[in-house]
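Given as structure tokens, the chain that follows is alone and in the form predicted on its own.
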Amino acid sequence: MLNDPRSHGLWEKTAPQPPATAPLTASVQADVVVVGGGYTGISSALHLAEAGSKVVLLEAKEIGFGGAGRNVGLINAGMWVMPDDLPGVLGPVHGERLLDMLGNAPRLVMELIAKHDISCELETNGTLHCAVGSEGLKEIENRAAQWGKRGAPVTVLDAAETARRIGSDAYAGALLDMRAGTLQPLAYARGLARAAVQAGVSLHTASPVIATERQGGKWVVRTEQGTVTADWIIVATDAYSTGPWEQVRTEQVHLPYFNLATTPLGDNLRKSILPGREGVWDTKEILSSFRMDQAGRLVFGSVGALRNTGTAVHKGWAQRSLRKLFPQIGEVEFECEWYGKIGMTDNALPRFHKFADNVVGFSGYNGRGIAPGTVFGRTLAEHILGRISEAELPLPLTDPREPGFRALKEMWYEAGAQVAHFADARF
């Protein structure tokens, strides 16, 4: 994307084309202006337009340019935080409310895909959170118990069943979550955008917001070539935020994450490696993830940036790790490589911000953007439409706050991942 093969890799290579768009070059009126063309922004615009609102969406680059077009493609339920811990962090009301919303969020993604006939390689066979050693097994058993008492369809698989589903005996067990699944993330973002345009959204790419001001009770949002005058602004820029809402980016510590896609595997390998096409990640502190696309490419990723010395280090680690996980795979050739940034908050939970009167947004998805972004977009639409009050939202109102030593932490994550991957899986 934007002539960078390492920005979106396989997803840009295989996604359907986005709807035709152009920069904003006029002064227009709207009920709501949405800033950001990822899952949250497009979902909010789509749901508002379907309810009859006049919506303009402004994207600084291209649809899915940020995390929406770069991620692994796991449609996960919930967040990293253990379910029982959420009420302690957010309070009993918001904690259980958020658990309920995000636990059911993958269902909304799948319903939108069906409703709007979005071609995005959807797989609904669940995900596998794989236990590394006895400590990892305790972690997934604890998580399963906490979700299970809330009625979630989760199961702990033993080592033998895990090996059968994955094609590797590297794990002590796995948590199977049947709420979840996988998709082609950029294709999903582009499909949502097409549905939004069909619903009446005016969608403009290459239109970064440079300023906003209040005039006569309304907001005037300025780009380089045009303006939008609206009653409401939705800020949906998240980890890639710049300009007037750069505070959303600086509230988060960026964790780099890369993915490598093999060439399509042969029929025999596809029968032994992820035959059910579940999405997988493990319990290591520097985790690994892998899943299969519909053409049989194995997409393998971990923490790190494919730049400078990191490119060779992480690719070498991935080749060694894949041969260790799947001895049957032989020599590994990578067809595509790409990386992006995960925005991490200090408590690993998303945020709801009210930047000014009628200027609102959710952000901070901590690597769980697909389902939360989609459902939070719908939630913002319902809030603006008057269906959900601020007191009924799934998160309490907070002010953006930059964490201490943010820049140093980001440097450490990138360098630390290189050190870990240089040593890991060598023997």
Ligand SMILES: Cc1cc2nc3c(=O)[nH]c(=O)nc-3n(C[C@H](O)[C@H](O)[C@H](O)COP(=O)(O)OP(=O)(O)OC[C@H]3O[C@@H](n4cnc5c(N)ncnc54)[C@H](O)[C@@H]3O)c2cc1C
Contents of the next structure:
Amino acid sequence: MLNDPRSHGLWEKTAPQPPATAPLTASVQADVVVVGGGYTGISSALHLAEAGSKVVLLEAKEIGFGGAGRNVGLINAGMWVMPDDLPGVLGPVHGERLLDMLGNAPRLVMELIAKHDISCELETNGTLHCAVGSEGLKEIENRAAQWGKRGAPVTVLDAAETARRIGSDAYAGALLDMRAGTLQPLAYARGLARAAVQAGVSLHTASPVIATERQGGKWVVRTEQGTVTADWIIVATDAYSTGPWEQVRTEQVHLPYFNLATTPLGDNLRKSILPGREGVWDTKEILSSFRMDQAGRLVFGSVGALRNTGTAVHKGWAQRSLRKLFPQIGEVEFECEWYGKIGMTDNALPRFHKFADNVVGFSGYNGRGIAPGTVFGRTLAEHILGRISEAELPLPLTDPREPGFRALKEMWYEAGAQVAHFADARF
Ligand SMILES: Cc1cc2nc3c(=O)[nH]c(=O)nc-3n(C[C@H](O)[C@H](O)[C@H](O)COP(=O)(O)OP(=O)(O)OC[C@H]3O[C@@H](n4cnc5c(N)ncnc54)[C@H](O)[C@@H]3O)c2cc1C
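Please move on to the form predicted in complex with the named molecule, as the form predicted on its own is already shown.
Shown next: the complete complex, the earlier chain at its head.
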């Protein structure tokens, strides 16, 4: 995107075109102005417009420019925090409410895809959280038991069944989560945007919000060439936040994450590697993820930034790792490479912020924003429509707070991933 082949890689290559949009160049009125053209912003705009609100969505660059166009495409149910721990972290009311909402969030994604006929390579065969060694196995058994007692359709597969589904005997087992799946993330964002425009949203790209001010009980939101006067502002800028909501970005520690897509695998390899097309990640601290796209390209990712020395180190590691995981794969050729920044919070949970009266937003999905962003976008719409009070939201209201040593931690993540990948999978 914006002439950078390492920003959105394969997803930009294979996504259907976005709806036609233009920058905001006038002064307009709306009920709600939504800032940010990712899942959170587009979902909130779509649901508000469907309920009859007049909505203007302003995106700084292009639809899906942030995490929405760069991610792995795993439609996860839940967060990293163990289900039983959530009520302890958030309190029993918010904890159980969040678990319930996130557990059901993939279903909303799938329903929206069906309802709006979004072409985004949706696969509904579940995800496999693969256990590395006995510690990894304990972790997934624990997670499965905690979800299981809440009625979630999760199963622990043994090593043999995991090997059959993955095409590799590297794992001690896997947690199969049938609520989850995979999609083409940029195609999903663009499809949602098309649905929003059809529902009546005025969507402007290349329109970064640079300032806001209160005038006569309304908000005036400024871009370089226009203004929107509205009752409400939704801030849906997350890790790519610029302009007036710098706090959204500075309360997060950014974790770089890259993906490499092979050329389409041949028929025999496709029969042995992920024949069921589940989305996969493992229990390692520096985790790896992989999944197939519709054309049979294997998309392989891990922590790290594809810049400076990182590009060669991570690509070399990925080639070695793939050959080790899948000895049958032979020579590996990558067709696309890209990376982005994942916004991590100090307790690995998202945030609800009220920046001022009638200025609200969710952010901080810790690398799990497809389903949560979609459902939280709908929740923001319901809140503004008066259907959900602040007390009924899935997260408590918090103020953005910058974590200590943020910049240092970000440098450490990027450098640490290089050191680890330089050494890993050599023997
Ligand atoms: C490499 C990577 C892998 C990931 N893998 C997964 C995964 O497999 N599964 C999963 O569920 N999640 C994953 N995630 C996380 C997921 O992509 C994000 O959580 C999700 O995109 C957040 O959606 P959002 O709409 O809140 O924000 P974004 O999608 O980041 O959208 C925010 C938008 O706001 C715009 N913006 C910022 N400032 C302004 C401004 N001042 N004016 C106007 N617009 C502005 C940005 O340009 C951007 O387009 C991954 C993320 C990355 C980077």
